[in-house]
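Given next, in structure tokens, is a single chain: the form predicted alone.
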Amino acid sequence: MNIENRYVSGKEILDWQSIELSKGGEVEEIEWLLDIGGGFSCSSFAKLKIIQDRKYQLKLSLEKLSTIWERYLYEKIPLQYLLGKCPWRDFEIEVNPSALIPRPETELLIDIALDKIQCSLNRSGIWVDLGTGSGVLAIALARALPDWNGHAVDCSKDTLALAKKNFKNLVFDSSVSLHLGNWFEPLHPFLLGKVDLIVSNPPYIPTSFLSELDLLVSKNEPRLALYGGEDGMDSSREIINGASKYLSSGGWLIFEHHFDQSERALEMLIKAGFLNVNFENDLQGVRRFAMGRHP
């Protein structure tokens, strides 16, 4: 088989991924990989058994492909970071360690997010996405929301050079600015009572799940985006009690929490004087999602 070459059979695409499943993983896994590194897509995957001599063209050789494969498997690496980029929603954004891989049930935040503003939609507004990591949910919003002003906030310098790198490459003539500090300290005072929708997913793993993580997430995901304190919901507290301050009359705060925090974010959020609170599942049917209105 001449798996450095990058014009491939069928045949030899599927002699490939026997072997290299052979070495262990999953075949959705290996398949995203032909699809993401290789550009092999997913759905061309039921053609193979029927049309095996037919050659495809692939973005990495089957040798290349390997070399990850293997990293991934024995050196505990997640795909996304040994490829450098991820798809989400509708694009693909750039990713390294310094940044969080986003999840695809964070797609559905966004989804939330425009449902509550649909009665605004026509008109400008201002946003704010907390703790933008990488920068999916910032840059969903800004291709969604191309007349409102956005801003995006991280305090890792690494991770917003990553969230500039990757607004560069998917968003146009926006107007989104990207602010290094601590949740909402650069937004002070200039947006104090102004913002209409605040986004974040913050860090919220509390320490008692910190040794139950994946070695995958554990090892190779900054520590300063999933750690939320001992009851994991140091940031959350804060993004509460800041958002009263910056959101307008009606405007939206909705952000994730980890599974098993839906009631204490929503008392939370009654007790800041939110109110429509409320919650959203994730695609497991578990509360992800917490929300709720300024007055």
Ligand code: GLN
Given for the second form:
Amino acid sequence: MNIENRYVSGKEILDWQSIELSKGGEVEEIEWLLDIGGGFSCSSFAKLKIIQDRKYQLKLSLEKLSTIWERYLYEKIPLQYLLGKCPWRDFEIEVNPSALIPRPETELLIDIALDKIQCSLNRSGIWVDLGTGSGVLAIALARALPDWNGHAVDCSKDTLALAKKNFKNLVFDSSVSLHLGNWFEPLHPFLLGKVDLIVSNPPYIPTSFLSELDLLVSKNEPRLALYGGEDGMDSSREIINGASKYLSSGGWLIFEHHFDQSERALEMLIKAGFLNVNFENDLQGVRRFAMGRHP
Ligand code: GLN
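Having seen the form predicted alone, please provide the structure of the form predicted in complex with the named molecule.
Starting with the chain above, the whole complex follows.
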């Protein structure tokens, strides 16, 4: 088999896959690599079993994909960082170790947010994404709400540079401002009491949970994006506090949290005077999002 070649037969792909899987890893992971890295879609896999002699053009040679797979297995570097990209909702973003790899469960936060502001969809408004990271939440909001003004905040210069790049590639003609700083700190006081929607997927891993994190996560992803202090809720506290000042009357705060933080998050929202306080599960059925409406 000529593994330098990007034109390969179905049989070569199947043989390659079983050799690589004998080194370790899961079928879903190698299929993800072939899809996102090689451009060989999952639907093509189904056809492979029937027509093996057809030739396919890959985006990366099988040799290059093997190198990436081995680094993933042996050096414990996430495939997303090795490829420099990650699909999320209906787009693909650039990623690097300056930002958290966007998680599939976070995708739902956008659906919840759009549902909550449904009655205001026909007018313009203001949203804020706190701790934007690679920019996924902000990009999805900018694409869904082109008439709204958005503000995306992150405290790391490198991370914000990545978000900026992703914005340039994925949102045309956007009225979104990117701010460097801590939570609400870089926002203009003009926004006090005027924001209609605040979203955040803040760092929420509690200290006690650090040792349980997968090596792929703890070794590679930015600590700043992961750890939320002793009980994991330092950021949530700051966000709820600031949201009370920046939200307009009727404005929504929606944020993601650790699987065991739901009750405390809801309590904090109620204590801060929020109305319609509620939670939503992620797709695994785990309580993952807390939300409330500013009085
Ligand atoms: N908002 C980004 C995401 O959900 C970054 C989150 C973070 O760094 N904690 O991927």
